[in-house]
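We begin with a single chain expressed as structure tokens, specifically the form predicted alone.
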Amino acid sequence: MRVKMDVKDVKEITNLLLTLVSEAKFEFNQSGMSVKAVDAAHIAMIVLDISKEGFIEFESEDAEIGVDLEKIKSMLKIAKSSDVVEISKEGSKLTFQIGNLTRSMALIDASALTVPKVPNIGLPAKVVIKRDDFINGIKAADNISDSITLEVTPTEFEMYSVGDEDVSKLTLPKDMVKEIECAEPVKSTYPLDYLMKLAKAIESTEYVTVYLGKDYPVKIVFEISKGNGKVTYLLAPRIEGE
């Protein structure tokens, strides 16, 4: 296996996975790469798929690679955002080459890493909003409460958090979102800390698609790797009374 990718894409992939896990299994085949991971508490799941077009160069047969994400993050700190990284597997080692620098790291036993099954959830509401609006709605709730409510109606999308004394609310009417599909109002509440981590890791996409159902997991979908990759993030709701 040997692939080349822009450093900024590798960083985003690594940071997104690190929102939930410190180790992950990367699955390669002739058409691209995929990763599925769930956090230890089974509250959130991330599914990441990148076609071979998302790489500068891509040579791979079927392979499963277990990696320490913290080691990759540490290694990438020395790289500039304009750099290209070459990644190759030789035996039980994964080698990264950035310019004249080469670094190898031991692989983790891929069979010891669990790949979660992705649930097939039908959610009645959908809204497509700008990434910056999504991130601002989450960040505004910081230090107000440990949860945030997402609500979709046929005419608007809201993200709000209510504390003992303070309230934050982002309201986007229909003409300020790219797309909205909703037959009747739907809302659910989610743990804020998970979404805060996600917001900090999302970098390259322009839009975020949010699928919502009452007291169902929220499904957040967005593109990476210049539109050649897709991330699906599922987060369990916080039911009233928890």
The other form holds:
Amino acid sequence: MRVKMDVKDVKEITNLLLTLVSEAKFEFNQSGMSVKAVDAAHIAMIVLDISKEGFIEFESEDAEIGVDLEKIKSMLKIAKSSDVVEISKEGSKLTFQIGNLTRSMALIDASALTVPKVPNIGLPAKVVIKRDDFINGIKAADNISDSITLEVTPTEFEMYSVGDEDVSKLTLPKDMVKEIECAEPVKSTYPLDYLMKLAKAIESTEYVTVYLGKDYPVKIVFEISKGNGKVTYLLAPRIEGE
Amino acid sequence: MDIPWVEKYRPKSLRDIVGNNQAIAELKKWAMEWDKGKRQKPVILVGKPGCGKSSAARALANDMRWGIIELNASDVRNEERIKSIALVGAVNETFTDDGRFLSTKEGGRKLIIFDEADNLYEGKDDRGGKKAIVETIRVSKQPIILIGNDYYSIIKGTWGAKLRSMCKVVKFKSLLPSQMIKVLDRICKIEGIMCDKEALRIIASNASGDMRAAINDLQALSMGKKALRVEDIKRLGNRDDRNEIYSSTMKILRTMKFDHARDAIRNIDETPDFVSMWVEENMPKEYKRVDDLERAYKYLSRADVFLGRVMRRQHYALWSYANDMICAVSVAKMDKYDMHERYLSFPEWIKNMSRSKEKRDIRESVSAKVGRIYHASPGVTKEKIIPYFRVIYDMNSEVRALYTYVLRFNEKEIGFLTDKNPEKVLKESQKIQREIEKG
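Form predicted alone done, so how does the form predicted in complex with its partner chain look?
Zooming out: every chain and molecule, the one shown earlier first.
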């Protein structure tokens, strides 16, 4: 296996995965790469699919590669965002080459890493909003409460967080979102720190699609690698009532 | 190598679990209540190794189609990690590895398992672990099971006491040889191994109630074989019965026979000085007659003399004499004491030393620094110089500022030398430093 990719894209992929796990199994085939991961608390999942067009060069047979993500992150710290990294696998070593710099690292036994199956969840409401709006709505809730509620009505999208004393709220009326599909109002509440980590890791996409249900998981879908890759992030809601 | 049979044949359902019917029934009932939407107290499963506790917990989750989060001794279990995994899992809904979303409204739950909960290394890697478990239990909307061999390690300490009041206990018994033979026989049939009944009986009785040990032995013995006979078992030898400090101390104090006491510490994984401290700590609670105590202390002091020689001469052969002297405590009593079962305590001396460690470290570092300018060894400095130095340092602000600068005392060291506010002292010394540097 040998691929080339912009450092910027590798960084974003690594950061996205690191929001949930510290090790991941990358599955390669001739047409591209995919990663699936579930966090240790079993409340969030992430699926990354990148077609080979998302790479600058792409040569690969079917391969499974287990990687320590922290190692990649620390290695990428020395690279500039405009650099290109060449990644190749030989035996049980993965080699990264950035300019004149090479670093190889031991792979993790891929069979020891479980790849979760991703549930197929039907969600009635859908909104497409600007990435910056999404991030601002989440970041505004920082230090207010440890959870955040997302709500979609036929006319607007809201993200709010209610603490003991403080409240944060982002309201996007219909004309400020790119798309809204909603028959009746739905809302669910989620752990804030998961979304906060996600907000810090999303970088390149312009729009974020949010699928929502009533006290049900949220599905957040967005693009990476210049539109040639897709990320699906699933987060389970708080347990309400009882 | 093949996957370990212990994993391969781990029961998938509670129905497949051998023995402990009562405990299993209790667990089932507990889970059914959860299923009805009634929050239940967490359960602590207690029992000897290999009696089916962890298997039962996982099989239960499997039967109920619940998800599982498991934290065992191979994970770091400090406060932060437990909170970020167990506590977060306890208040949110669940995805499973096999692609299901579980909503508590529809009865979908996840079981949070703290395996080997008696092995939390509080104060080392697992700082705040028990506290985090208690906090998880407080907010949890999901079922929780704690598992351990030793109930008393789980409930010791402030947070342990809270655990005791918050949880209910389900006891697992060790398996009987007949129950184990049944399981071993089934495994042999599936693996296609011809096996003497007698051979299985020996394996089962060797394992003394530990199913995991029995299955491991069976796998090791039948590696690359199609038949297992009694002669093959002889290779195995007897399973090493490790003595634990706790039970050994108890034996030394209870027995009237020197040989029994010696047996008790023969295989122990502790050094004689540690054993001697345990005996010393707990002896006065057991021995009540003054002349018994006198004799016992005499033997312990002899043991201590030998231990001192071991250290000074680095001659570890002398340990065996120390051991004999410790064992002699058992025959120091004229008659047995019929005391009730009591729980021995950890040597107070070691506790105190670890508690005062920081203080002693500071005293050492101050002595080393002061000793350097007085050209004296740390020992002499500590005894002869520090007491006076401390008075002068405390009274005279110029001396204080100068020495603080010259010896680069930090806040803790300043706190050891004077009651004055360390921050102010540091500021004064910085003033002097500037003056000196200016010349």
